Amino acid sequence: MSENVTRIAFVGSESYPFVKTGGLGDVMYALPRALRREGCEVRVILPYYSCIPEKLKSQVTWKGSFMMDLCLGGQSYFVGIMETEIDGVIYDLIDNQEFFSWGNPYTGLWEDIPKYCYFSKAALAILNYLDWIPDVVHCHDWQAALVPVYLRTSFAGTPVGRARSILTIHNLRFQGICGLQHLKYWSGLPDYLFDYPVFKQSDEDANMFKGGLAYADRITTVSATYAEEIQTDFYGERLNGHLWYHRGKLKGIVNGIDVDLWNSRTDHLLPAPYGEDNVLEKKKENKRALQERLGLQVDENKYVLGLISRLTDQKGLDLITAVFQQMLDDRTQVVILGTGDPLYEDSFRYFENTHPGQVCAYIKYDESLSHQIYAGADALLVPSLFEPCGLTQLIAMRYGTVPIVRETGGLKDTVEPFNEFTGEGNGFTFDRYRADLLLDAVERSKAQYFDHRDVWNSIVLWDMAKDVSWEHSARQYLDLYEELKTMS
């Protein structure tokens, strides 16, 4: 490629299709592909976990290996490089059985701290080994937070040390907090970094994310609103002061979704695929199929509310359970898909048992059912306490399912509240974290659905026409990369 082509190395703990536990895996897959389409040269660096599907393992090739020093004592550890290419993006997977032979990507912080110290240092070491020097190393969440620090210390005099760094916050709640001595030993980094401006969290604790944020050339997060929120006490997870200090290099860029993967017209998991030209009729067919599959009363005129979520406090489920009985009436059905806190799992099972044919609580993960809910439901609930970006509301809009959300993080940035006087807006929202306000938003949506169906249909079409792809976001990232390339 031309010397003017921007080279980006993505470093993160997971990426679809190799391993995915949440939205990070989606971003690490979709954003590199979008940047590749913009003309960038992109590599994604991941751990070579034992849980990666055998089909994918069979497609990688060995690119070499070397020994790398780690820890205060300078112990040597094996670094193997396995490589493959998907849609023009190169994936380099770091192989070390001592760190990555566990059954799951994440085990517990005591084990994960050494694992991701090793991974962060090895990610830079393999770039030197492969003689592929990026313009920018784009790191994701606390598991890759040591990369910007290593870049300016251990690797400062090496070829990869010329690169700039970005650290993206996907969810500030998880920071890699551990004992000071534990991180000092495994990272092998010098003592001066373990003070309050960098790693020090308290007299006893170190914070990997905090150090990475201090050393990164730029900090991004996954929506403009979340970038503002995390500088406040309520959302800042004890790092709000640190983020406020570094606010000059902080920027919010909202996520997109993979519109090829999430395409109602070509989705083979749907009973009746559809597009904007036939959504109003085909959604009825998908609704009937959903009702049949889940044992609900089959009636295309019912108002079907969907919830696809991890069942945790963050997702606003306490608001839903508080007003669940009031949301139900003889015209309404509710479908829940997800797993999580036993309190919420049991609550939704209770509602299903007491409202047969009207409520379905599907307490497990089922990819095909999630697609059918997006297509068959009329509206999707996302009443989160906090939501850095959120993908479910974007997918729902792509499938013509109207989002009902709380105005926080990326939910606020992507869902414009419906205004009954102007007819503008693509969803129903509420601001303060209160169950009665959630109920009011649901009732307002029902009023449009049952009493003003022409208006409701226009919202559906507006949602389907909205650009929720990665292309716009990728261009914003590309502008940021180009800015970093000009830094002296």
Ligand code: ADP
Contents of the next structure:
Amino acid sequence: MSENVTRIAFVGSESYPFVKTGGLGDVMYALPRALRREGCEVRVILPYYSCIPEKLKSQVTWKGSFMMDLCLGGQSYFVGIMETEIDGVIYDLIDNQEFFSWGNPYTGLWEDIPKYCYFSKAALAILNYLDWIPDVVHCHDWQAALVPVYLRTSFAGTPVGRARSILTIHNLRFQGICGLQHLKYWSGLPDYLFDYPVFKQSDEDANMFKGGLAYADRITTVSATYAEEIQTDFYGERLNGHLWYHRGKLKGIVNGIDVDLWNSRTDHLLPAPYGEDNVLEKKKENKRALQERLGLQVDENKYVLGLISRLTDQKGLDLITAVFQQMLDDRTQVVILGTGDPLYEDSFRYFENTHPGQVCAYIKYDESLSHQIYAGADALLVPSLFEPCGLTQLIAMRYGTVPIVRETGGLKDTVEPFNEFTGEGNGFTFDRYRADLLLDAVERSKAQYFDHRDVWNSIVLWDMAKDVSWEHSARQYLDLYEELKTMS
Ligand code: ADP
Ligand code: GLC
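Let's see the other form, the form predicted in complex with the named molecule, since the form predicted on its own is already up.
Let's see the whole complex now, leading with the same chain.
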């Protein structure tokens, strides 16, 4: 192993295939693989949750264990290391029954705060234990936000203390906010950090993300537009001032997807795999199979709109429910796959009950069905209120499914509005957060689908040809790592 090889440790709360609740899990899988292809050595550090599939648990090997101090007063906690390797990326899973034996993987903030204080400290402790010192510790979201702080305090004089840190914001809505005393107790960090520049958020509250952002050497987020948006009142989730103050170290790098995992030609979950050469024919076959599986009227001429999403306010679902009846006509079907807020789950179930054979609300998390919807739908709805990057529109494009999105965050950066006069663009977009504008975008898409099929077909081909891989963005991260490596 050459000394010039760049070593990166990824620290985050989820990674496919071990555990995934959303796009963070995809990124924690795909970016390390892309960096590996660029010649980096990469380790991914995750909790060893009991919800990890048994098949993967049977593949890990025990690498050692030790006791670690946590909390004010220094209570001692067990740290076990379970390791496995997938295609050259090493996964170190931190084992502790007290913290990781329940949840999916999250439980609720009261329990999650101690859990991720422990995790962040243990992540650095295992790097010292394994004697594998990275150039950069790349931390993801609030669950890993204490890492940059521990790195410069408790671990400052230790071998890992020479590493640099990056904290990536995948979603600013979730920050790890709790009572000052709760965080003080569990983190065991010194009092001086619990003031306004670092953890303090108000007289009573501490904010883990805020502290991590202050201490990280660099902050990144998952699109250039979101990097700008989070410095404003509307998108800043009350941290806009803090982010504006730290803007000198903030950069937006857009996400990609793993194009081997999401490959319509080799996807064994598809009834009829396809490529650019036969998408127009094969999509019909996938559509019919989807309709059959979901109990919809089997008819390849219907316009099938898909939605694959966590069902939360972020995703613009109130716009969809507001114009649902108008979006539906006897030429259109809607397929929803998602779980989340009971209000949305029930609204979509209601539409399914009132439109049998025309609407399917599949209220579950189902990886295999998601692949079949990406392949079998004609268009995918992503009308988000805010969207740091969004991966569903990228996967849809790769599968020749046309995105219908609101122009915000990464949606704005990855979908080019279709222009009916020039014929350019690869999706249908709208700007302000209004249901009538969403409806208008859907109507515009239908006009092309039903009345100008040749134009529609060329949009499908354009989408499939778009480069949505990690290659370009992985290089941007690599440049950032190299820059940090040379920092004294
Ligand atoms: P977010 O991270 O905000 O949830 P993204 O668009 O970045 O949104 O990523 C969502 C990821 O989760 C995609 O891979 C999508 O296919 C997947 N996903 C979301 N809901 C479901 C579901 N119910 N079943 C299967 N996959 C889902
Ligand atoms: C977050 C965001 C989503 C982004 C994903 C991966 O969950 O909501 O927009 O694509 O993280 O970065």
